[in-house]
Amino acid sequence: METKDVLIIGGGITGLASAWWLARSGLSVEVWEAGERPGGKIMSTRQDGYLTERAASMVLNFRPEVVELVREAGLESAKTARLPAAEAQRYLLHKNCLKALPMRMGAMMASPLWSLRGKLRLLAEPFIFSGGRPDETVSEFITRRLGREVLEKAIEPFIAGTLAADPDVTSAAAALPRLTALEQRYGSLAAGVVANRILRRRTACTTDTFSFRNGMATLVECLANTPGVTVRTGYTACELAREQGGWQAAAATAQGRQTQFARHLIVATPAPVAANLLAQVDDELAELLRGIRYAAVAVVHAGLARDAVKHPLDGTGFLAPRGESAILTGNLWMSTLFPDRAPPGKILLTSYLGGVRAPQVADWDDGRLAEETLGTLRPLLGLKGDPEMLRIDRHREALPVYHGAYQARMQAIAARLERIAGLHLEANYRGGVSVRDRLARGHAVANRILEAQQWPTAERQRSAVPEPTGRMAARPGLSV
């Protein structure tokens, strides 16, 4: 049995991203996918001309190391940008209507959606001083911060639209890095964007959104196809070993027990599954792991013909307060949002239902899910008649919520793998759960494990992708 460099457990999203930034380097790596295809939750599907995503629907990049990875990875060609029409709008549900959220502070100031009090006291952010807890959640540091009304408004409908979380028990500083590091480092949010806006135009990575022409699956079949990378599928791992120089692992498979021996092991899978393969391992570890909590989501997606909805859907979506809503959290327009999501003269609209917020939904027959759908949307897009497509994914473990006190979760965590030599967790509990954020991880454990081990020159040419030079041309393909 050939001995691999590295061996991944866990074939989503993370587990092809770390594999692309090993196999680029030139090490051997093997994933074990336990379904019938990889790529986990992310899923695109043609349905009646009409493209529709399970779960991520696109990325919103802020990071070098994603810029290159889909420059060296071949799918520029392949990226579709967000329409100019998406740029126009982000709206709000308020007061039973659909109100723009504005996004610079002098529209903040005008806009009818905060009251007087709340704008003055947003405008006294700059003079709070800093200084919370480190356990702080972020409705206690939003507040603290910015205000209560800020919070309800527009922090809590994104938290629970995008993270399906509950802001009164989510660690600030796992679910807003960014914000709790700029009140750390220049003690107020406000000179924060100030300093990053400054310092942005002297690093060349901007902003950027986008997808592919055929939907999020066009990222991970390139992922799963990279040169150096084996990936099987329908292999549920069942057992690992720490041996001398490496792992062993088995798995399950349609063809019986099958096991491979490497020198380092990522698992890469939810963290009920890595806490019982690791039982045998660690167990404090794995009870650290079973203490991660998982909210279910329902994804309703609905085409339309486009004369029979009144709105112009001039934007992405709306995010809906959970005082306004207790069903649904958010709404996106995706035929506004990309070319080609629905048919010339139709409309795609992509609801989000249930999270911590509404747990219920995932016992939901897909009846009763369009029916609250439907019902929501009509009154205020000014729907007319039924959909003709309508199409509904359920996740029952949609996403890791970063409830109590999860940080000091994570760093018990990153000091147990500290004492286990070739063993690396990565998976969307850990550093964020966007598609940036993982195929950034996927970098960041590749790193490590290169740093680890001082790989023979020999190893690292098998690859037969070009060396790029650069800061870190010594393990060539992991430059910043």
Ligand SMILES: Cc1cc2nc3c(=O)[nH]c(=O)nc-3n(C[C@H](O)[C@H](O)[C@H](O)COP(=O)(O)OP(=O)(O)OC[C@H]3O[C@@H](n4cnc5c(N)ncnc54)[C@H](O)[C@@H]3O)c2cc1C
The other form holds:
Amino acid sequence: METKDVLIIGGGITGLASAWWLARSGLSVEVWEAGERPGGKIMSTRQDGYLTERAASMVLNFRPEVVELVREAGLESAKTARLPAAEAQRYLLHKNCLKALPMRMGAMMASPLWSLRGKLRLLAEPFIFSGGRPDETVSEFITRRLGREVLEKAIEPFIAGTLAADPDVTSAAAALPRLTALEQRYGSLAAGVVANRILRRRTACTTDTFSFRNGMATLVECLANTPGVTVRTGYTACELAREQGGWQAAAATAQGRQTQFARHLIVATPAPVAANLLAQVDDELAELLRGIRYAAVAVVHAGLARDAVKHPLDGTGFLAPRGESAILTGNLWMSTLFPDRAPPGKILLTSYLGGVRAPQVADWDDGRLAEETLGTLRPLLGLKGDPEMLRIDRHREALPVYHGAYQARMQAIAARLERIAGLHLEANYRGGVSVRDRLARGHAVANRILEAQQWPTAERQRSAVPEPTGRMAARPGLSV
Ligand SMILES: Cc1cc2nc3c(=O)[nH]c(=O)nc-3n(C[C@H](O)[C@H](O)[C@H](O)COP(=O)(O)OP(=O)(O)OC[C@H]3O[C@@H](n4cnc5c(N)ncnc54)[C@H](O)[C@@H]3O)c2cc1C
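Given the form predicted alone above, I would also like to look at the protein as it appears in the form predicted together with this ligand.
And the full complex, kicking off with our chain again.
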């Protein structure tokens, strides 16, 4: 059997992105995916003219690697831009009403949402001494720097809504790495924001929020069809063993047990699966992985006629702080964000329920999920009648929650990995859950493998890579 340069276990966005960057540098790559299709959590579905997303619905990007991947994979023309940031009003559920959440300092100072005390505390930020504990929680970090009100009205709903986590136990350094880095580097978040704006102007690295006309599945399909990458679906990795010069892996498939030898192995599965697969390789590493907790999330998509909703839906949607809603963490006005998500004259609302705030949601049936969601939305948005389209997606292990001494756990995992040649762990429990971070971490793991191999990149590209063609044409050479 042909030896592969790299075998990747897990065909979610992390595994596929890693494969793309590796293949682009001329390495032979095989991806094993247990499911029937690649993409993992990400899946776009068309139903009655609506386009819904099972997990990620957009990419919020500021990383040059992501710009490069989208451009070089030929995806630029398939992108669809989100509602312009200036028009992207965000709402907050406050005392059972939706209130516009001010996004700029001036608007915040004028907003009745914040008390005078909260505003003064915020203005004091540049004068607060820097330096919290290394394993500070999000709540401790934000309260120390910006005050309790910012935590409760902005950060807690954000952490619950986007990370399904609880800020009281979430590691600040793991969940808000950019903010904690600003404090470390500039001594204050305000100073850091100003400095970064100046730097960004110099490096022309702007923020871009986008999806694709046919949904996030476009990204998945494009990466899965990369020349030089073989994606095998229905391959459930069940055994990994270190051998001379690489790794022997076995998968359970419909055709029986299949094996593959590869010089490098990337395990891009959720942490509990990685723990089981690696138990025989390094029990300490497996134990560290086993300690990572996941939260369940249910996604309820509702499609309605525009005139069945009273609210102008003039923004991105709303987040619900913990004091306001135990069940819904947020609701995105998908068809305002991306008008092509609903047929003309219709709207699409996507609600997120559960997270660590409401784990019971995982056991609710569809009827209860729909009832609770619509019961919350009806008075807030002025819904008339029932939706004409209703779709429910569930994730028992939606997102890893970066709880406890998470950075210490990540450092311990990195230290174990340093002792195991050719093994790489990469998935959304390491380095961020967003698609942006997943694409960028794929780039980083590819670079580590190339460095470890000291690969004669240009030579291999000439001899080994199939000539990329058409839309998927990849430029040779991995940028480091
Ligand atoms: C509801 C929700 C909304 C989200 N919204 C956004 C958003 O708008 N923007 C954003 O940037 N991010 C968003 N995210 C986060 C993002 O979608 C995920 O973090 C990301 O898709 C995870 O990718 P992954 O490849 O690390 O993991 P997964 O997608 O979990 O992929 C892991 C893969 O490994 C496979 N696997 C497991 N065991 C085995 C085995 N033994 N052998 C072979 N394969 C195996 C699985 O089948 C799976 O395909 C959202 C997430 C959720 C849940």
